[in-house]
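Take a look at this single chain in C-alpha cells; it is the form predicted alone.
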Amino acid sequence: MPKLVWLIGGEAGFGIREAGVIFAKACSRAGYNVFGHVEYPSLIRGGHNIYQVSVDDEVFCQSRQINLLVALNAETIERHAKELTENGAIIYDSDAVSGASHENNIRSYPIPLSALAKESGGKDIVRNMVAIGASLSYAGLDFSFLEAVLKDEFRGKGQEIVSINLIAARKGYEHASDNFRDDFKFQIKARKMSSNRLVLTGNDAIGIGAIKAGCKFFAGYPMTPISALIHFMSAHAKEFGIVFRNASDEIEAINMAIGASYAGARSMTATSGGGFSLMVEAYGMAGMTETPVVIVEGTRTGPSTGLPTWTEQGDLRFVLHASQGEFPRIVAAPGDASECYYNTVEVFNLSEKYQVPAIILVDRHLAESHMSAEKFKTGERIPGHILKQEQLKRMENYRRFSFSETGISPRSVPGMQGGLFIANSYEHDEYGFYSEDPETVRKMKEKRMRKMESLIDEIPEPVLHGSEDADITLVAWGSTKLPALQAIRMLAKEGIKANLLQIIYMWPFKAERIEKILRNARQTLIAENNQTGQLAGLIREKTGIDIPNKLLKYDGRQFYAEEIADKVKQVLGER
C-alpha cells in the first residue's frame, strides 16, 4: 500500500475534484509520485463525488484502502469509513456532521470547516481548501508546498481569490497543527523533488501531444470522458495558432476535421463510443479519400448511453472494424499519461505519412485520472508529406491516387498549381473519377492496403515490462497497464516473479513479437475491462494462442492491483 492514501468526498458542487488535484500537486511538489482517481455519478446535478490521491515514491494506480478520509458530509463517512486502514483518520466538518466512527483504531478529527471558511472571507465552498490545509498538516508537510500550488492554480482568477483560498487553507493547517498534531500515523516527509515531474491526466497529455505534433485544426462535441480534452484544446488554440470549432454534433466535427486535413492542416477530433458511432460513415470516407485525420475515442461503459461517467474497454473491436468495407487504419491504445503524449505525436506523423485515418483509444479511467509523469522530451516534429509546388511542376500528369509500390500516392492540397484532383466517397481511378471497372477497383483496394506492409514495420514493438524470467506473464492494454504494474510489485514482495506484456498498437497488429513472448511464457493471465475478452480474442485470431486465464471486469469500475495480484496467486496455486 502507498505511504499515504487520501480521499475527499461530498456532493457535486463541493469542489471535490479541484481539491483532489490541488492535494495531489502539493504532494508532488514535496517530492512524491501521485495518482489521482475521480468518481462522479451520471447526473446533471448532485450525487456523491470522491477524489482519491495515492502518494508514494512509486505509485501507478488508485488503492482499495485509504489512510485519511476527508468527509464534507455524512454520506462520505457512511460510504467510505470501511475503507480506512487501522490507525487511519477521518477529518470531518463538525459544522455539518455530528460524529465519526472510532472502530479499528480510527482517529476522528472534527474541524469546523464551514466556520473557518467564512472567517477566511470566502463562501462555504472554500471548506475544501480548509480541509486540504488540515490534511497536509496531519501528513507532516510544510504549508509552503500547498501555498505554491494555490498561487499557481488561482492566479488567473485574480488576487482576491488567491488570497481567500490561501487564508482558508492556512486556517485549516493551523487548526490541525494545534489539535491532534502528533496523532496521525501516516506521515510523509518532504524530499528533493525532480524539476521534471508533471501531474496531468491522459486528456491533458493527448492535448499537449497534439500541439507538439503540429495540430492546426480541432473540432469536437463535448462527451464524457473527452470533454476535458476539448476544453484543453479550446483554451490553448489561440496561443498555438489552432483553429478550434465546437461542433453542433459529432458528424459535423469529423467532417470538419476531414475537410481541414484535405486543405493541408493536421487535424483532430475527439469523442466517446456513442459519438464515434455517428462518425463512422465519415470515417470510412477518410479511408476512401486517403485523408489523414486523428480521432480520440474515449470509452465508457456501454452499450448505448450505458454509464456515461464510468470506465470500460468495450470499444476495441468496434474501432478495429468500424465503417463498411476494408481500408487501412491505425489504432493505438496508450496506457499512461506519458504514452498518451508520445503516442499522439507518433500517430499524427504516421497518419499523415501513410494518408490513413488513425484512432487513439483511451478509457475513462486513463482520460480523467491525474498521474505523475516526467517532463516530456519534445524533439523535432516530422515534416509533412504534402508535395511542394516545385515537385508538382515537374510532374507531367499528376494522379492523386496513383498505383504506387508502397500504396502511398503523391498528395496535393487545394490551391496548388497542377495539383487538381477529385475526392469523394465513391471508388475511383487514379485521378479520383468514379469507376466500376473491376480491374481498377481491385488494383485501388490493393494499393490502399499495401500501406500496411510498411506501416507494421514502422510502428513500435509491444512492450515487455519486467524480467523475461517470470513465473507468469500478465497481458494488458490501456489503463489496465497501471494496476498490472502495481500488482507486479506487490507480488515481488511475496517472492512471485511476474512481468507484463503491454500491447499499445492494436492495428496494425504485431503478431510475430506477441506470439514469441506468449509462447515463451510459463503461465499467462490477461486482464481486460470488458465482458468478452476482446484483446484475448484478437490475440487468438492473429497468433493462434488462446490465453485460458482471463480476469474480466465490466461493472464500470477500474481494476485494483489487489484484484490482479489475487488472480495471479490463484492461477499459480499459491493459495
The other form holds:
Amino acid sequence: MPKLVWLIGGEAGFGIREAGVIFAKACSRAGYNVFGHVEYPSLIRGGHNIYQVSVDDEVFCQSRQINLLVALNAETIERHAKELTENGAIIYDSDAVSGASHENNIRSYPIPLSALAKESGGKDIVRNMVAIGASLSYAGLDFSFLEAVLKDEFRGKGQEIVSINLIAARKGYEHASDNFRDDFKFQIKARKMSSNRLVLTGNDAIGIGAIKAGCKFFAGYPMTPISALIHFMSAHAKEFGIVFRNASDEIEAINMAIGASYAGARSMTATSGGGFSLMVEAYGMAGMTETPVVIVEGTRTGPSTGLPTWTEQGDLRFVLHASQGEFPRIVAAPGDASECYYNTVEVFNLSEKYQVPAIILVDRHLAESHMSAEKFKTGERIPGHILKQEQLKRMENYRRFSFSETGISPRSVPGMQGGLFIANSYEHDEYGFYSEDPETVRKMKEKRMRKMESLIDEIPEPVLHGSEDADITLVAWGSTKLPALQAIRMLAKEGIKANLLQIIYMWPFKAERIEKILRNARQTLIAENNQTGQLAGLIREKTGIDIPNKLLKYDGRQFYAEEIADKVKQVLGER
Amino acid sequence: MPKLVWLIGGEAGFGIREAGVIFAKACSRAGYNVFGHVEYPSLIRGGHNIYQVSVDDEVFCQSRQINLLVALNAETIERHAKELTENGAIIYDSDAVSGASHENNIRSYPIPLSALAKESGGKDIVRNMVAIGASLSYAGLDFSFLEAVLKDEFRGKGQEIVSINLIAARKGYEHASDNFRDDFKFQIKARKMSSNRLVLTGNDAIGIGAIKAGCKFFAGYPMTPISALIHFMSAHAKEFGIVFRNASDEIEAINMAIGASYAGARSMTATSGGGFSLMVEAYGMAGMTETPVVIVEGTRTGPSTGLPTWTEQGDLRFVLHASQGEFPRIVAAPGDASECYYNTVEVFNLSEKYQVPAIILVDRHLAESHMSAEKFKTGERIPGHILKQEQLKRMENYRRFSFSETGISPRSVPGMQGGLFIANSYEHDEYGFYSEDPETVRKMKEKRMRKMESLIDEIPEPVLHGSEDADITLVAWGSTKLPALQAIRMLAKEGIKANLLQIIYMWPFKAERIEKILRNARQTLIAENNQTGQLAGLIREKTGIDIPNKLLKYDGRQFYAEEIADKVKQVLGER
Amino acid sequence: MKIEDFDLGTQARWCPGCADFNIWVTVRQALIELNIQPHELLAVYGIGCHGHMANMLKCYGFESLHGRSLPVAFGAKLANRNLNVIAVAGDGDCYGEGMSHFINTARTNADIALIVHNNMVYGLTTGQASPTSAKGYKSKVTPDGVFDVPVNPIALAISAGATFVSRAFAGNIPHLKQMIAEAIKHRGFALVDVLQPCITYNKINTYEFYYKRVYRLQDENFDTGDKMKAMEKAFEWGDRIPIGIFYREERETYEESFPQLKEKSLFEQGISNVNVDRLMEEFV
Amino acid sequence: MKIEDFDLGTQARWCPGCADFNIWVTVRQALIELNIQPHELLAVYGIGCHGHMANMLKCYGFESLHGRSLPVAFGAKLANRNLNVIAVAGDGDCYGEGMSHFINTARTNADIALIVHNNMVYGLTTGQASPTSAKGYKSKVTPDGVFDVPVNPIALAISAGATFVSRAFAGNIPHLKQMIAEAIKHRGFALVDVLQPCITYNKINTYEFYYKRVYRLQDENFDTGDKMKAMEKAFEWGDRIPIGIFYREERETYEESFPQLKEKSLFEQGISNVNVDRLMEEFV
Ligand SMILES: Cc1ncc(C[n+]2csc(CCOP(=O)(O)OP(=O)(O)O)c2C)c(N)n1
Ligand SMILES: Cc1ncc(C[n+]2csc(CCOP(=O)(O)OP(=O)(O)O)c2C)c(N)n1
Ligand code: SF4
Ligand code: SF4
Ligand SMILES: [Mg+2]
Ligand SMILES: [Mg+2]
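Cool, the form predicted alone is there; where's the form predicted together with another copy of the chain?
Full complex below, order starting with the chain above.
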C-alpha cells in the first residue's frame, strides 16, 4: 500500500475534483509520485463525488484502502469509513456532520470547515481548501507546497480569489497543526524536489501532444470522458494558431476535420464510443481518400449511453473494424499520461506520413485520472509530409494516388499549382477518377494496403515491463497497465516474479514479437477491463495463442492492483 | 460449363436486366435451373450493362464463357465476343450494328431488332423482347414458355403492354426460327416442368421472408444493393398491413424501427455498409434496451462509397463489432436465395425471442443475382414472444429486465396495464432505472450476455456440403458458397473430391463444430471475396486454426467457379 | 388521477432550483387535465439533463440517444397509433444533434408532442454553448463567444411545416401547462419550445432575464392561423419575447394517411399466419 | 480563361438531356467571369447524380459522402481561407441526409457557395421520392404518394440565418450563371437552390413545368434586404414560382471571427517547432 492514501468526498458541486488535484500537486511538489482517481455520477449537482490521491515513491493506480478520509458530508463517512486502514483518520466538517465512528482505531478529526471557510471571506465552497490545508498538515508537509500550487492554480482568476483560497487553506492547516497534529500515523516527509515532474491526466497529455504535433484544426462535440480534452484545445486554440470548432454533432466534427486536413492543416477530433459510432462513415472516407486525421476515442462503460462517467475497455474491436470495407488505419492505445503525450505526437506524424486515419484509444480511467509523469521531452522537430510547390512543379503528369512501391503517394493540397486531383470516396484511379476497371480496383486496393507493410516496421515494438525472467507474464493494455504495474511490485515483495507485456499498437499488430514473448512465457494471464476479452481474441486471431487465464472486470471500475495480484497467485498456485 | 450460357448487353436504359430476368424465367419454366448475373455501372443511362443467364440441370453461379451473345450495340460485341466458346453465336441488331467478327467458328445471326420492334408497335426499348424471342428459338425452346412469362410479367401494366411485348417477342422468335435455326449447337430441350421452382434474388427472398415472419414496420433509405428490397417492401406494404417509411436518412430509419419494435411491431431496416455506418449508434441502443430489430446489410465494394454496383464481402468484422461496448447480437450471412428466405424468418424469430438486434448480411452478388430455388415451405406458424395482457396481470411487481436464468426477461409493450418500464440506453436495474451500482452493472451485463448461451444452441449447425470423405474441404460464406458449390461439381468430374463448409451464423459462432470439421479435414482452402480474409481471421480467433490456403478476390467481382477449382488443384498439387 | 400517479418516487437528478423541475410538475398537471393514464403514455427522451425525467415520470419511458428522441417516438407512434406519444428533448439534443429529425418529423405531421427543454446550453456535459446560445455567449468551448447566429426553433418549425408551433417559459407554470396540454391534444406534430433557465451554467438566460421580457401572444389577440405573422413573431427576440402559440393548422396526420392503419394498429395485426404464397407467384 | 480550362475531358455520366449538364456549363461560365483559376477552386460534392460533376470539372475536387459536402467544405475553408470553396449537392443529399449541416452551416456564415441540384427526386438510386418531392408524388418508395409536405429550402435557409439565399432554374442559363457568380462572390454562406429537371425520373417537375411558372424576382423590383418579404416569396409555389435572390445580408464570416486567422491561413502556419513547454507549467 502507498505511503499515504487520501480521499475527499461530498456532493457534486462541492469542488471535490478541484480539491483532489490541488492536494495531489502539493504532494508531487513535495517530491512524491501521485495517482489521483475521481468518481462521480452523471449529474451536475447532488450526486456523491469522490477524489482519491495515492502518494508514494512510485505509485501507478488507485488504492483499495485509504488512510485519511476527508468528509464534506455524512454520506462520505457512511460510504468510505470502511475503507480506512487501521490507525486511519477522518477529517470531517464538524459544522456539517455530527460525528464519526471510531472502530478499528480510527481517529477522527472534527474541523469546523464551514466556519473557517466563512472566516476566510469565501463562499461555502472554499470548505474544500480548508480541508486540503488540514490534510497537508496531517500529512506532515510544509504549507509552502500548497501555497505554491494554489498561487499557480488560481492566478488566472485574479488576486482576490488567490488570497481567499490561500487564507482558507492556511486556516485549515493551522487548525490541524494546533489539534491532534502528531496523532496521525501516516505522515510523509518532503523529499528533494524534482522540478521535472508533472501531474496530469491522459486528456491533458493528449492535448499537449496534439499541439506539439502541429495540430491546427480541432472540431469536437462534448462527451464524457473527452470533454476535458475539448476544453483544453478550445482554451489554447488562439495562443497556438489553432482553429477550434464546437461542432453541431460528431458527423460534422469528423467531416470538418477531414476537410481541413485535406486542405493541409493537421486535424483532429475527439469523442467517446457513442460519438464515434456517428463518425464511422467518414472514418472510412478518410481511409479511401488517403486523408490523414487523428481521432481520440475515449471509452466509457457501454454499451450505448451506458455509464457516461465510468470506465471500460469495450471498444477495441469496434475501432479496429469500424466502417465498411477494408483500408489501412492506425490504432494506438497508450497506457499512461506519458504515453498519451508521446503516442499522440507519433500518431500525428504517422497519420500524415502514411495518409491514413488514426485512432488514439483511451479509456475513461486514463483520460480522467491524474498521475505523475516526467516532464515531456518536447524538443523533437515535427516533419511535414506535404509536397512543396517547387517539388510539385518538377513533377510531370502528377498523379495523387500513384501506384508507388510503398503505397505512399506524394500529396498535394488545394491551392497548389500542378497538383489538381479528386479526393474520391468512390474507388478511383491514380488521378482520383472513378474507376470500376477490375485491374485498377485491385491495384488501388493493394497500393493502399501496402502502406501497412512499412508502417508495421516503423511503429515501436510492444513493451515488456520488468525482467525477462519471470514466473508469469501479464498481458494488459490501456489503463489496465497501471494496476498491473502496481501488482507486479506487490508480488515482487512476496517474492513472485511477474512481468507485463503491454500492447499499445493494436493496428498494425506486432504479432511476431508478441507471439515470441508469449511462447517463451512460463505462464500467462491477461487482464482486461471488459466482458469478452477483446485483446485476448485479437492475440489469438493474430498469433494462434489462446491465453487461458483471463481476468475480466466490467462493472464500470478499473482493477485494483490487489485483484490482479490475487489472480496471479491463484494462477501460479494452480500450476 | 452449363448447357447454355446466354448474355445480353447494351447501354443502361436498354432494358437489359428486364430482358435477362424474362429469359431466365422462360428457361426455368422449361424445366432448368438458372443463374442470372447482372453487371452495371453506377449511372443511370449510357454505361455498359450486361445480364448473363446460365442454364443447366444444376447451376449455381455466373459463367466465365458464353454460348449465345445478344448485342444491342457494337460495344457489347467488342467486349464480350471473346467470351464466346467455340461454335458460340452472336445475335445482333442488324439495324444498329454493322457486323460481328467470325473467329473461332463463331456464328453470327444478324436480326433487324429495331425494325421488328417498330413493327410490333412498341418503342425502341422492346428490341429487348425481340431479342429474347430470337434467343428462345435458338435455344430450342417452345415459344409458349416465354409467352407465359411475358403475360405474368406485364399483366400489371395493362393489356396493351402485354400484347406489344408478346408481338415483339414472337416476331423475334419467328425471325430466328426462319433463319439459321439449326445452325446453333447449344440447344436445350424442354423437360418435365416442375411447378415448384422460383427464380429470384436474395433481395426478393428476404422480402418474402420478412413478410412471412410478421414484419409490420419497415423504414429504409435507398442504397445499392438493397434498394430493390426497399422497393419490394414498399410495393407490398398496404397488402400485408405493413407500414413502410422512406426515411430521411439511415439514422432516422433505424431509430424508427427500434421505436416501432419497442411498441410491439416486428420491425426492420435495410441498408448497405455506408448507411449501416450511420446506424451503428442505434444498433447498440437496441442491444442495451433489449429491443429486437432486424437489419439487412447488403455489402458492396468498399471502402467508403467504393463501387456502389459491384460486390464484396468486406463488412463481416464491421457488423460483428459495430457499436461501443459489448452486447448480444445475431449475425447471419445466408448464401443463396433459399437461405435468404429461411434465415430471414429464423432471424426475425430469434431476434424477438432473445430481444437482441440481428443482422442479415448479404453481398451485392447474392442480393441482386437471380437464381433458382425450390418454392419455400411457408406453412410455419410464427410464434409471438410478447407478454399478453392476461399474463402481465398475473405477474406481481413486474420487472422488465429481471435477472432471469436464461437472460431473457418477459417483455411488455407500451399501452399494457401493469407493464410500465423504462427502455434505457443508460445502464439500468431490473426496472430500467439508471444504475451505476457495480453489482447491478455486472449482473445486468451478465444477464444480457447470458442469452448467447441458449442462442448458440438454438441456431442451426454450420453445413458441410458434399460428402464427409473429401480430399479437400473448402470454406466459404455468403455468395461465395455459389461458385464454391459449382467448383466442387467441376472437380468431381475430374475425380477430385472436395466438400464445402459453409458458415451462415457468424455470431454466435459455432466454434466447436467448425473446429471439428476443420481438424478432420485432409486439406483446407478458404475462399473469400475480400482482401484480408475476415472469416479466416474469425475462425482462427475462435478455434485457433489457421487456414493456410486463402483465395482472396477483391476487384469488385465474385469468383468464377474455375478460379476456385484451379486453386484447389494447385493446393492439392502442392501437397 | 392525481399528480402522484405520475411520480416514480425516485430521487431527482437535477440541480436544486433547476427549471426542469417545473416542466416535470407541469407535464403531470397537463396529463391529469387530459385524463391520460400512465400506461397510455409513452415518453421518449433524448440524452441530457432533460432526459433525467425518464427516471421520474411514471409512464412507459424510453430514454433513447442524444438527439434521437423524435425518430424513436415516431416509430412507436406508427406501431401503436393508440398511444399518446411525447418526445422530451434538449436544445443541444434536438436542435444540434437531432436537427435533421426535427425538420423532417415536423414535415410528416406525425401526432407527437415535442417538448424541448431549451436552456441554451449543454447542461449535462457541464455548460458548453448550444445551438440556441446567443451570439457572443462565452463557454468552455467558445472562449471568445459563439460566432454563429442561434437556431431559431420557431421559424424553423414553421418553415418545416409543423402544424402546432408554440413557446412557453418554465417560470410561468399555468401557461406552460396550457401549452403542453394543447400540444398533446393537437392532432399532429406539436412543438413546445420551453425557455428553461439552467441555474448552474447559463448566467445570461436566467429567470430574471425572462421575467422581464416574456409576454403572451394571446394577450395581444394574436391570429394563430397566419403563417407570415407567425414568422414575424418568430424573429422577435430582445426586450420583448413572445410566448404562446405562434402557429396552428389542421392537416391530416402521418398515421392517418395509411389505409392499412384504419382498422387496427400495427401492434394489433396478427403475425402468426401471414400467407405469402401469392407473393411467390411473382417469381415463377 | 476559357470554358475548356475547366473541362477534365472525361465522358459525362449523366443521362443525355439531363439538366445537370446545364449546371456544369454554367458553373464554368461563372468561374471564368470571376477569373478564378482551377487550382484556386475547391469543389466538394455529395453523392448522387450531381456528384458526377467531380469527374468533369477541372479544379481541386472532393467527392465526399452522401449528405456531407458542407462540413468537408467548411473544414477545408477554415484550413485555407484563401481558397474559393463551393459545395455541390443534391436535394436528397443536402435536404435529407445532410439537413443538419445545411441549417448549421448556414448559421455560421462560413464563406461557402452551396449549389443544390434540386431535381426533387433521388436520381442516382433510380428515382425515389426526395425531401423536396411534392406531396402526393408517386415513386417506388411512395406508391400512394408522398405524405409529407416538401422541404422548403428557401424558408429554411432564411430561418437558419443564411446571408445569401437564392433560387435559379437550370433552364435559364444566363440567370443561373448570374446567381452562381453572385453566390461565389458573396462574402459568407450563399445558397443557390437550382430547379433541375431530371428527365429520366421526375415526370412532374419538367422543363415545361418550370418554363410555364418561373419568374424573376428582380423583374419585380424586389427588395432583397427584407426578411419578411423574402419569407413570403419563399412560400410562393404554384402557378408562379419565383427565381432570383430572395435575401441578402452582410455579416462577418465565420473565418473572419478568428483572430488567429488574420495573418495566415492554418495551412501556412508552421508545425515543425511548436513550443509547448509553457503548457506543461499548468501541470506542475
Ligand atoms: C452521440 C452523443 N454525443 C454526445 C453525447 C454527450 N452528451 C450528453 S448530454 C449532451 C448535451 C446535452 O445538452 P442538451 O441536449 O441541451 O440537454 P441539457 O443537458 O441541457 O438538458 C451531450 C453533448 C452523447 N451522449 N451522445
Ligand atoms: C449514407 C448513404 N446512404 C445512401 C446512399 C445511396 N445514395 C446514393 S445517391 C442517393 C440519392 C441521390 O439523390 P440526390 O441527393 O437528390 O441526388 P441526385 O442523384 O438526384 O442528383 C442515395 C440515397 C449513399 N451513397 N450513402
Ligand atoms: S445543469 Fe442546468 S439544466 Fe442541468 S440540472 Fe443543473 S440547472 Fe438543470
Ligand atoms: S437520373 Fe435524372 S438527374 Fe440523374 S443523370 Fe439522369 S436525368 Fe440527370
Ligand atoms: Mg440544453
Ligand atoms: Mg436529387
